[in-house]
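Given next, in structure tokens, is a single chain: the form predicted on its own.
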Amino acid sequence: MTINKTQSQKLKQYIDNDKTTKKSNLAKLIAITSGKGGVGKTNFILNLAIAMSIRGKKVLLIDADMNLSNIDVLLGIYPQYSLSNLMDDLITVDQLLVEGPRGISIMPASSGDIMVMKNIKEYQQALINAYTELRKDYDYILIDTGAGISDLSVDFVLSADKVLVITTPEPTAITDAYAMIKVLFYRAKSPDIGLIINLAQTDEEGKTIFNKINLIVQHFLNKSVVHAGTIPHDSSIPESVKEQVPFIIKRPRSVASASVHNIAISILKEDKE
């Protein structure tokens, strides 16, 4: 991977550049990322967005995975427009948005679009432009990045105000999560990084995995990350995926739903302090 220290800085400067509105009035950008695929990142961010919306926050969910977007699949929706239409000036930013459950707004990606793959940097900038235009209209913008440590994913992550790295107890997922954290600390001075342990057998296992990763971060990087939450393994998760209904709606009293609600509460409480 080619390390470009200035690209993400330029993106963040562009996003933060608003001469007419105080930054406190702009949506907080939270990027959710992972070192590898298959750890439940997209499912988590979808349910987190709903949990925040239930608490009265206006939330925009961005699907920034330009290779394999999945938010629309999880919901069983078929967006009428794509980012390509926006770039061709065929639609406005508002027309690109799709209404999701519990009042969330969704900006779909352009999965499998050959033109996107050929002009990835231009599409990245178009996506940045689109949600920058909407920052005044929301309380939170959650960005679902592509998995892995590509320049594209890392640039999106480092343009955010807060980063949530999600992993599972699997050794490969843990190794790749640490690799992502290492790159983020290398690329940014002091990123706000929280670690989510997904599909843990118990809360204790989640704490153990977090402590293991954090000790490695402290030892090799002289940094530390925050335990943002654990989501225990729950049968409601695969069931909701099959039925294309978020588990926080399908099984609101499940352990997984309670865990996501707790994570949402922690984030909102943190922002009040």
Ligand SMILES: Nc1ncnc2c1ncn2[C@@H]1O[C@H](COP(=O)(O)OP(=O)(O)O)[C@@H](O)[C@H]1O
Contents of the next structure:
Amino acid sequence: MTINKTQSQKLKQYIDNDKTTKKSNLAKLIAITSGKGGVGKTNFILNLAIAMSIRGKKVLLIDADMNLSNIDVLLGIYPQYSLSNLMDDLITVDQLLVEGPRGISIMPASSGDIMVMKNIKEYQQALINAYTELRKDYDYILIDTGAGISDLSVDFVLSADKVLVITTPEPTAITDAYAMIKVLFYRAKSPDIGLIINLAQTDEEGKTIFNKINLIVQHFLNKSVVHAGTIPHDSSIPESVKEQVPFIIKRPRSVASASVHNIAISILKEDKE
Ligand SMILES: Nc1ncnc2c1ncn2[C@@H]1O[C@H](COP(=O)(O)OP(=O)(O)O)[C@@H](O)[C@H]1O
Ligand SMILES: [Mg+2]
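For comparison with the form predicted on its own, kindly provide the form predicted together with the named molecule.
Let's see the whole complex now, leading with the same chain.
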């Protein structure tokens, strides 16, 4: 991989400039990412968005997984437009947004958008332009990104204020999560990284896996990450996926819902302090 900090610095500068020009009440940007795919990013971030909205926050959820976008599929919705239409100046940002459950707004992507794009950089810049314009209208902007540690995907993830890295207890997922964390620390000065352990058998296992990863981070990188939460294996998640209704709505009292509510509560609390 080529190591070049310029791109991430530019993106960050772009966002920070915006922060200083419009001082008050700009949405906090939280990106979810992972090293390995299929570890639960999209299900988690969609339900987190709903949990925050239930608590009175204005939330925009962006589907920025250019390869395998599927927030629309989880909700059984059929957005008319996707970001590539915005890039082609065929629509305005407002036309792109779709209303989701419990008042969340969704900026959809469409699988295969990447195929019709001139290049990924341009696509990411269009996405950043779009959400920068919307920052004043929301409390939180949550970004679902693709997995993997290519330069461009990491730079994009680092345009957020906070990065949530999600892993499962499987050794392959752990190794890839560590690789992601390493690159995040390499390419940004002091990124705010929270680690989420999904598909844990118990909370105890979640803690053990977190400690294991954090020890490696401390030992090899001389940094540390924060345990943002554990989500247990819960059959209500695949069931809700099949029914295309988010589990936090369909099964509000499930263990997975309780975990996501707890993560939402800690993020909101942290931002109040
Ligand atoms: N905590 C969990 N318990 C059970 N199944 C889960 C859990 N989290 C995710 N899944 C399942 O894992 C699959 C991948 O989840 P998804 O959110 O699409 O991952 P990603 O966005 O990282 O590719 C889905 O089919 C979902 O039903
Ligand atoms: Mg996904």
